[in-house]
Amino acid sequence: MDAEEIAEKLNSEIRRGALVLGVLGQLRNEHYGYSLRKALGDHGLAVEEGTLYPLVRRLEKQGLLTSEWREEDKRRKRFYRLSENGEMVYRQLMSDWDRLNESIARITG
């Protein structure tokens, strides 16, 4: 395995954790699947449907999200939002993320 392949694999690992934070952060405001995907992409965190939807379902199963089906524009859509527990977990993860970023900046700076 060459350096480029290794870097790509490691970058994928970093991105996976960051994606959870991005999704939780965006879901402080209600979104349905497509609007969530678009909002993430608009902020520079492009994600494929095949990655996003299983992640959202897992976060809901863990109790971090709530969802409800509603009709909008004559279509049924499932809307997601952080649960109370999701808010607490998000704040903790962001605090940990900030400390980690500060440490990495000190190490690499």
Given for the second form:
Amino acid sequence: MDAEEIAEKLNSEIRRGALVLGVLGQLRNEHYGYSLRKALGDHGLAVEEGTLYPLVRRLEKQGLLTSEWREEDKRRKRFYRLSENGEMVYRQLMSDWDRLNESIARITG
Amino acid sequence: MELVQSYLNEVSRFLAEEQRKDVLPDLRDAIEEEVFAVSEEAGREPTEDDERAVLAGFGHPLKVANRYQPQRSLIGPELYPAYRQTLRVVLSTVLAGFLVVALVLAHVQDWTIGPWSLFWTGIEIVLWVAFIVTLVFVATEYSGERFNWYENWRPEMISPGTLGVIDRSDVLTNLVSEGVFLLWWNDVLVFQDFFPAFDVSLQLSPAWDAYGLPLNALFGLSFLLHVYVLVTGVWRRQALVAEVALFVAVIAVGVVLLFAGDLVLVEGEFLNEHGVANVQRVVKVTILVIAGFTAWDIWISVKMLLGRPI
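Now that the form predicted on its own has been shown, please provide the structure of the form predicted together with the partner chain.
Starting with the chain above, the whole complex follows.
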């Protein structure tokens, strides 16, 4: 395994955790699947469809998201947003993330 | 949306029956939503090219199905080291138990086994043990239970006095050769009909008669010692001292036997005196070679005892 492959593997590990945080953060405002993916991509966190939808579904099953079907532009869409529990988990994760970020910045700075 | 339906059918193949009803409608909505959004951005009705582009984004049906699964590995990375250690401990213990049972059966019921039967019985035991241990760990992984000895480890659990890690292949070689010797020495393992018939018969001479019990004791203790170190994975001072003492005793018996005259009784229609002498010589050279390997093992153990790098 060369350096590039190792970096790619490690990067995907970092992204996996960060993606959950990104999705929770983005869903503080209501989104349907496609708009969520676009919003994440616009903020530099591009994610494949095959990764995002199973993740959203898992978060909903864990009770961190709520969803409802609504009609918009003459089409039924499923809208997601953070649940009360999701808000708490998100705040906790963000505080951990900030601490981690500061530590890494101090170590590598 | 024919293409989408075919894609869903493919995904469905990789999902469990009870998951299909749950996952497929959700996935269909997600795909359709993406397709409509793409066509909407392009300002036209959805086309098959849009569907193709979206499905490419979702990826291989197996990959998508896998991401909808709650559990992706039978035994996860957290539990895997404990699984390997448990497998090693249980395998060593069960094989040692098999040897003891075989020896007891041999003495009580004159039970015997051929080399191939022994080999296949060994393989069968290994497979059964591996199957059962794997099953237990898979159940543990899925239940979310964890092992106390593994998860709640504390430094106080370290046994003092370890001198180094074992060479697993070396210990295994010793273990197998001692096990095979014990089975053969106690007439459990018989080589009758295993070799092609040469019209030559070989039997141990009366020179061995005095060594029935001592060799059983020496090889039995060595076998148990090697099972113990294989399970623990480390050499402790007492174990190394015991190994050196046992190996020195084995060499001593070998040296005494070298001077005990003929070690085998050879009978064969086509063997002359010269041929018989050659057979005796081969037996003694074999004992010398075994003594040489044993001496090398003693040297390694002594070096470890003296704290020198190996």
